[in-house]
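Quick heads-up: it's one chain on its own, the form predicted on its own, in structure tokens.
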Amino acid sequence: MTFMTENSALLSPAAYTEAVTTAVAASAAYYGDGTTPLGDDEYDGLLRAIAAYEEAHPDEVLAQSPTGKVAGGAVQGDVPHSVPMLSLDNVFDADELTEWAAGLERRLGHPVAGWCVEPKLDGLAVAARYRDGRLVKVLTRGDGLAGEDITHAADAVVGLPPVLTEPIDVELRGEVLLTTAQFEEANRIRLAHEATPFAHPRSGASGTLRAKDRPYRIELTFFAYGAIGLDDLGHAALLEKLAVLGANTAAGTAAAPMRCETVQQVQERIDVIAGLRAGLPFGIDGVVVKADTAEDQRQAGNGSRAPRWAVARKLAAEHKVTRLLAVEWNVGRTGIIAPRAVLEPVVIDGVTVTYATLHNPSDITRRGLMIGDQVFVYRAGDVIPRVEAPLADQRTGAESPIVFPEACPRCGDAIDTSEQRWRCVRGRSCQAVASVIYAAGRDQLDIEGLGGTRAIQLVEAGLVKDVADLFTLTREQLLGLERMGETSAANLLAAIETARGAALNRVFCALGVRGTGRTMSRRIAAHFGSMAAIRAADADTLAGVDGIGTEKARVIAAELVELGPLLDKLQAQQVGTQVTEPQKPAAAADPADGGEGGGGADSAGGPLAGQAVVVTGSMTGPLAVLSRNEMNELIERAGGKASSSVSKRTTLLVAGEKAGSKRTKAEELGIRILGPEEFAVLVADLLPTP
């Protein structure tokens, strides 16, 4: 911002004035409906400005300052808490935390008789009171003194049990937030009634809590992390205890909160917890650091604000506000025309994000985006960020309509609208170029010569108009082509001639079938057997397949139909016609799959069977000259079923160089884990001979 400098030293008493507007008005947005125009960081930043301004003056701080107060001192409640409900300070790295550890220690006169560490959830704060163990109330943190009465949203909460296991009266603390996939249904939710679709998780759950007499209903999670009327217990007792009560604690979670007794392990356990935050089936902002015992806390006391016992150790923001500059329209390879954001740019996480994506042009109008507009945008680990939503009420006037394509951006030809994708009705024609490099390509059908330029050359010189037409080039035709020699038609030939007999999943895999993609491609292929009794399958019968829903099903079975006259070609040409792949027996089956997918009849009793494999970081010795999806592949012939993320279901990883979060959430499941050495060894009757 500009009144701040890049240590957050605060430049002039005009600049303090309107920091502390600006992040009075930022908190009433934030802890009213969720939105501000401020993402986490910046915020934080600006709060930390305005205290080390106040810390240097302090004869000129305002009253309205937001230091010192419960959410900023920006909201206000009708319903007095029982207890002060406070915030939590903040630290932003380990030397804070470190610092802020021995700041504790020196306060008690002790050492600290152990630590809680938990995630910091990224959800609205509440309190709910019972009474004989009937929940009576709920109310929203509001100032800290006072809250919102929330009660009539109770019903939705999953994880806040009407009843407890006890007859006892009890206040529980916690949070409530959308889980992701709660967020995903909810704006499905929203959409089918013609409703704004929620900005992001936090402002879901901010508005659902307070929302009355809607025609629908939006299911949010409970998460205690507290009590009044427990507090004998420990932190990590008292967790135990109020898991026993019925209420819902982030104990089952990866993240799960855990008891340290250093600060060492307090600062391992945070870098794991962070470590996990992108596969969390939740947001978290920070963790959480606890003094453990009642008497330490006791000790501790609390300040104005927060306690003196716990501190939030924050996290990179995920999500960050920024303009949107222009929309770009995309062809891809089927002919789906994509709209993608152009940003200013902004660092999320680390990462500088530039552009984004924006769905379909259904999703823009729904959202009701303007070129100008303040926008919301994700990211959270390796996902491809996307536009949320606008911030309506910060729109100066200035801001205008995006413009919708009236004709193919590639080709000018017309443009089928029916869905809520558009299409160039060309499809895969108006991108030959872009189909033809995808069905050459290493894990299709692996043609080695068949690059960008050459592709570029066969198309533009009307020898190719689709992958079929590759097996039809003679020699006379590619020694026309300029910089192509004796040796290299040769080389190419050979490599398409090659291709003609590639497995089943691999032919399958280079039309690019919407809806699909290498790991579908195997499971369609070991499933049906042969192209002849994939291409007779209807919608019901391909929704059997594992993975594939009635939906998906839909649009792979109208893909089979479109690409009729191509598959007829290569069906001449005798591509993936000779070749077939074993249906996987039902005796072999695995329950858990539906009794379909996975490996083929000589895999059943491999060296995988009924293992749920996950690959990470770089692979070594023998697996070094695989692609992951060779290793995929290779998994599954060896009677596995490969998957790209770690779960509870996941039995086995096989961990490479620089394997990150998926080895951490593994470690932290008990899951085995091999490196690549070990792995070669397990799998090497299967494995190709050098």
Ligand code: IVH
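Numbering follows the first chain given and starts at 1. By rigid core we mean the largest C-alpha set that fits within 1.5 Å across both forms. Computed from a predicted model, the values in this text were never measured in an experiment. Compared with the form predicted together with this ligand:
With the core held fixed, residue 207 shows a CA shift below 2 Å between the two forms.
Superposed on the core, the two forms differ at residue 512: its CA moves 2 Å or more between the two forms.
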The other form holds:
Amino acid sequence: MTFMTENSALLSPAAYTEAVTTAVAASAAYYGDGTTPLGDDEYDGLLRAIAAYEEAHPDEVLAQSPTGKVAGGAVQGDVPHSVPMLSLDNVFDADELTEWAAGLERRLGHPVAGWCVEPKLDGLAVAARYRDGRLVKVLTRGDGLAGEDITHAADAVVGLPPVLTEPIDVELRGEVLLTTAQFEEANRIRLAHEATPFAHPRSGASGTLRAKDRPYRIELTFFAYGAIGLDDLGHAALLEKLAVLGANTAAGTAAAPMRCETVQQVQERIDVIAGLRAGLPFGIDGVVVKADTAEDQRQAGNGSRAPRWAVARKLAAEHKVTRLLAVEWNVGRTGIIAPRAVLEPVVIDGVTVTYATLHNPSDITRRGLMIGDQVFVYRAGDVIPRVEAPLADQRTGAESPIVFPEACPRCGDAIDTSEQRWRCVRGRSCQAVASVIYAAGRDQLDIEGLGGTRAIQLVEAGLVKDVADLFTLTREQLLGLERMGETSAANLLAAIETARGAALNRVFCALGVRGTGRTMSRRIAAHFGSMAAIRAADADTLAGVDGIGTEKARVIAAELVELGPLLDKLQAQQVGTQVTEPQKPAAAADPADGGEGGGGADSAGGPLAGQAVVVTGSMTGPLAVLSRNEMNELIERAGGKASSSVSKRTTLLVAGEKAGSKRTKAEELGIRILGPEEFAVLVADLLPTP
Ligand code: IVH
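Now that the form predicted on its own has been shown, please provide the structure of the form predicted together with this ligand.
Now the full complex is given, and it begins with the chain already shown.
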């Protein structure tokens, strides 16, 4: 099928008829079960092409044409609305909006006395009738004149109060949607009940409002943006009143409705809301611009489909239809084998999407996906794009089944399929080689002589399954390996022996805990002081470490539990147990400086006490041998706080050769700058002996 674009013109009556048929079918599906054979952008483009053709050929307009009809004429209901529920006209860019505003002002014969700009919530319009302040009926928009009774769904709708704070007769109007969190929760519940997950929040909201006999409850959210019966209020004042009555509005959100005096201010607010879109906790598909005063609204009046005093400035859709080209199976660090969709590249909200997550194998089966399918791809916020539903009715017969791996794609061993998420039976050891190389690295255990080739050799010989096994290696075992002579074996064993006494932060870093790198490992080590204390920490305690938020704390806590057996093995080998980390005094544990940097150990004394130090450029002289991580460790041993970026809190910059922008910035800020040699003198007592 060909999708129309905004600019495509329909050249023949046949093309026009086909376009009308496609649009009517798409609209019926969209307002019916919430599925959609067209992305929102394609549907809008199609409607514009139809409207353009009808303008040029007014005598050929088909009766079933969706133009000029609420919901494209797709839906009907049986409960008449008190006042028609209108739709909104759309504009697609700043110029069209300016033109629309100028048209409205021409019609009024005077400038609009203020605008109100608010998010266009991507859900379903409902009317909620209250008698004496009690909720008596909830209706969908239907065809705008009559809607469906969905009163049964009201208790699951957050923000739609059963009783208002005043005993009045009023009809609230607004949007019901699934917030991003509610959508995730809804799909968790659906999966637990073996029901197909919702393709996107809007179809989830649509299905949930209509459903009657579900064995589970899915929570939705109401946002009020209008009312019948409070007609004298301007729009901004009306929204305030709705909140006072107890209804939820967008007022508390980052995209809160805002009064603007000029069209220029309106445009700026639209840009702000568009920029916030990705981070909002609910979906929006545009920004609504309304003449604010009741007087301007009354004077402008309503058309049959939409008011003349309001318009929707549409934003590009966050979901698109594209083709599923292949499925890749990747083995994660913990041995989880996760499917990933390879897509025909598609631009969603300004970002080209080529890969999307497919959750897990049973999810693929449940969705009935096939290679070659047209699929619905969804991207909200910074969430990884995901493939939702296949458009099964678009199949050509050329689609092929998705082949599931029979063995671990990394190591070839068996797959444990007993859980929803498949996992290599070797778990973390599937990645043994990579983890051992990482652990032996210069900034971790710094085991010289244990590079890639040796690590592979040791793992393949079955001598090493994880980093703890390194500490059990014997001279005889090593000598049994190819290309391993007496000297190499002795050197390697000596390097391993040294690593046994490595500082806690290095041992911790060597574990490769998700969400922690070198800096974070230093902070954690400095905060807790011993591996036992780290292991005893729960997520709440971990969140007390500078730079660890609640989400990261949860990940680290879960990782530590999973690493339990490895940590036991390391402890048995006395790795990281002899040396404890000097702990930060509790009072200094959370310095006002929230900037990036290592947790300062021993901040009470030392030549750099109280200093915030940044290192840049390449080190020379006695510091030339130190990696950046070792420099940072040195700074912290000297009582300072190491950071990677220059800010006004920085007190000292160590600038080596080829120092660039950090030096310039430090100069601008008047920060003290030392060369590597000068700095080496300052910390001479703490330098490793050559
Ligand atoms: S005002 C008479 N305000 O968008 C005024 N509508 O595409 C008509 N919508 O049917 C509606 N957010 O379902 C209005 N802040 C908002 C909205 C909004 C979402 C929906 C509503 C409407 C549709 C039109």
